[in-house]
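Only one chain comes next, encoded as structure tokens, the form predicted alone.
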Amino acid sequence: MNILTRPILEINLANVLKNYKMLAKIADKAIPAAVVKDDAYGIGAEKVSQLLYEQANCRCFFVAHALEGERISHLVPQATIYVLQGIGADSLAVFQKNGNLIPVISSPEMLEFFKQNNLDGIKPAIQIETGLNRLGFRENELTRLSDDDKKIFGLVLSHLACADEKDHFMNHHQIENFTKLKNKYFPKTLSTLSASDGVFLGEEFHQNIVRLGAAMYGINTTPYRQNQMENVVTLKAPVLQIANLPKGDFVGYSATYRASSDRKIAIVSIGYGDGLPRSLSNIGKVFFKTLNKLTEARIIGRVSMDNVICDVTAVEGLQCGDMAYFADDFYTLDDVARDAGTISYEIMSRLGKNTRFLKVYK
């Protein structure tokens, strides 16, 4: 009998490619850039970058930090890699060694640092604030830029705050601000405003480059409409033990669940140490594929660091070593996030970077 003890994260790279191509088709007049920050949301930046570079002719990537860009630089040698967190003393050497890394400058202080270090041949991007009130030059700072300063930049970037809500007033507010500031200060410079959710807002929001991230990895970035993306992630873990739970017995830490009748339970090898949200305690769903059918079960008791306990009374034919499915086509990370009271971005990031998983690429 072959029994596993580690949870498994299956990643469907073919669906990443399909999603990229679908998003690129929707924004067909813009350059489709792949966002591979945070190890491609935990999916694996090197594998995703190489896949899109070789099979989709992707020549524009976005990362958060220069070190992330350096890890993929050799795999996408003819591509431009924009670094969203910009440049500082801790990343200067990385930019000096990798000529296809382009910093996104978000403040006058960072601009001065860039100019002082004279990175020949690099035309950075400038981030401007249009309503999110996060990183970016405010207009009073833009007015202080000299004509020579403005010529330094090769791209103008901003970020939408509410693009996941199609009719939110902020979308109109930000496109107005972005258009006004760009035309006033950088009329001939390329521009990018939208991430995945902005792609669905229409051509006006596409600008010259669209930044494809979460949706490319299967996440529904537009909850107001049915998800068009293919699922990318399957999360499953092995059943380590099956036991009877007599009526009146308690389950798990703090005894938060008590059996109202005789039950059957399965102890599954996954927990919050693997990135499964503890907020799924006594709430979360889990699925089993036995006897050629799919059966839903519930997480009972507290999610612990390494294990969850599931009520499998209704699951026929379950054996030790069988897999419990926590995310798949039929119950996606968006569904998990809803039940956990968080967002699928966070769950995917936490799961994908966890070294305890067996990570399997399909």
Given for the second form:
Number of protein chains: 2
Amino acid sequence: MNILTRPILEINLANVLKNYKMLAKIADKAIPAAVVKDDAYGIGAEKVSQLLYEQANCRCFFVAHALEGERISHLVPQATIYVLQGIGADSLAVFQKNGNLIPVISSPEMLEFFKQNNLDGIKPAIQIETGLNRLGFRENELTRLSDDDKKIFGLVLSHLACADEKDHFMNHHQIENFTKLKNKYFPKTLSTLSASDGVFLGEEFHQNIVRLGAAMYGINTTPYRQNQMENVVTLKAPVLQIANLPKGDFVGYSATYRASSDRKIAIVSIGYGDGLPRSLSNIGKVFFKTLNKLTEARIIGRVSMDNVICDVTAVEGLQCGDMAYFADDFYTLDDVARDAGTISYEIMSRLGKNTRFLKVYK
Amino acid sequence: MNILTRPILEINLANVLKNYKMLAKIADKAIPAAVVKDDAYGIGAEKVSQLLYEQANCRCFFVAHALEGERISHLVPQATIYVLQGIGADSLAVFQKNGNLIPVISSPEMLEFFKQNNLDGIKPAIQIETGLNRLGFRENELTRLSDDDKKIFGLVLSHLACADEKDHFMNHHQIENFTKLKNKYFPKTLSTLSASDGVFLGEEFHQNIVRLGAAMYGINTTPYRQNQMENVVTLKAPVLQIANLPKGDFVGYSATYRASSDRKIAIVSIGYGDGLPRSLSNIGKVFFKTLNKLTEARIIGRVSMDNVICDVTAVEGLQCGDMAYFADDFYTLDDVARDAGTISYEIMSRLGKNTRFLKVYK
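Output the structure of the form predicted together with a further copy of the same chain; the preceding block shows the form predicted alone.
Everything in the complex follows now, all chains and molecules, and the chain you saw is the first one.
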């Protein structure tokens, strides 16, 4: 008898490396950069940064916050780390301490702040708005930049809104906008436009630097065709208890599930406190590997903070301590996300932050 | 001009203490215990445990996992810490090292494991199943316990499924079941049945120990009437940029929002990577405190990993660096959860795990 209590998050770093190389090859005229913001989408920023720096010679990284850059700075000493949220009063000291952090400046106000604090030797990036309507200089702000201002920047950046839909009109609209603004205001400056999904849109989208994130972590950023990437995440948790559920009995909080016949249930040691979305209640799938075969089962009742209940009536030979699989090669986080009504980015980001997991890197 | 980049999570510990005392007073014949699993629902297990131990003389704590117990063990040396997920091969060493951790045994298999590893001097709790159909001994398993087995236990525990609905038939069903099983198998053992929501169901639900969690953290566990608890969480993030959104323009990923007239937008430095649910896309509310008044605004477009875009056309006098409020006394996490299609427990649990926040305890 095997009694186990902790969920396990397995991360296949070899596949991160493989995906990075595959993406870099597609965009072979551009410099590949690794996006490791939000703790590398939950995969682990230190692990990923060190891996790509040492084994793929990656010399360019993107984070969202300055503190995220500081965390990896010593691991990638010769690399440039761009900070997408830019620089402010609450991050100035981090830039002053870490010379390889480069802010992405997104507004005239932020540019003013940057100039006031003379960070000598740092050539920041400028973000320009081309259709996403998120961060970035609008054209009426670009026209007001002085010639001296324009010379400050070492990189022009923008971001695509709909690059995961190959034929979306927005892609053409944005590349047109980007090309026009870039040529008009920063004709000689390096440029970057695409994240993972943009890599698949063709060479004109690659510019000088491609920012590899989601696809590197195994997410399908080309939902219009089969995923070309290798899976990175396996999520499993032990069966704590197996019990009979008599016909007519209710399951879980608010009694949202009622057995229409006698069932067998497994109580599994994982819940939304571990990052399993509560929206999988009564919907989510779960898999068991028993007697050398894979059997699909269903989450019944509400997902609670620490536990989830599964209908395992059809699972033969199941025992306490066996693992319930929530994501793996055969059912990826993209599949889980579809069931949960969200995107795998969000689930990955949640899972990665959990400390109750046994986190295993392969 | 004030440029800021980091979201801020403010936690009002004084209100946690106030709520604990209020709940303990309602259940004044029972011993109050503090539920600090999942890092005290994201509020911070160390902070909360130390506070209640030192300032409210709390001597009984509940966690889900043994490792969570170990984290607070040294802060509450004279207290008992019950571990709800129980004991297994992957947590045995933690129990051996920390004498004040007490496993909650939920199955015959786990009892066997416990006995094989003679943890001398530890009187575990037993969880019995009374209607939730989650962890716990079923009656056919209780009947097979030997008299010696029954004497092992120091506490009988069960958990209510529908205690947040005052008149739900399940409450009566479960208290009947609990009383019957307790009297039959463990007539002289201490008992605990209710979490926060059960406290409001009346004295028979209080038993010997009440397990105070959600309500202590400000969550409304009595949705059938106004919340009696004080708010604990304020969630805010700085406006990074303010821009005009021309009529006809799209906003955010997949261009899910289109402006039907000229608008003013604010890009705020918080996203689902920080724990703001992506399901708030095009739905969530946000508040601004400008010119000495509170103005409500709306999230437009998709919530992205690091940013969210808000329609601030109606917000007068807004400037970069001003704070956007997502949760506070006037719009609590319960309200946010309703908009996001979940419960505040899940949002709190996510928020608490984030490291990009400036976390401020008051």
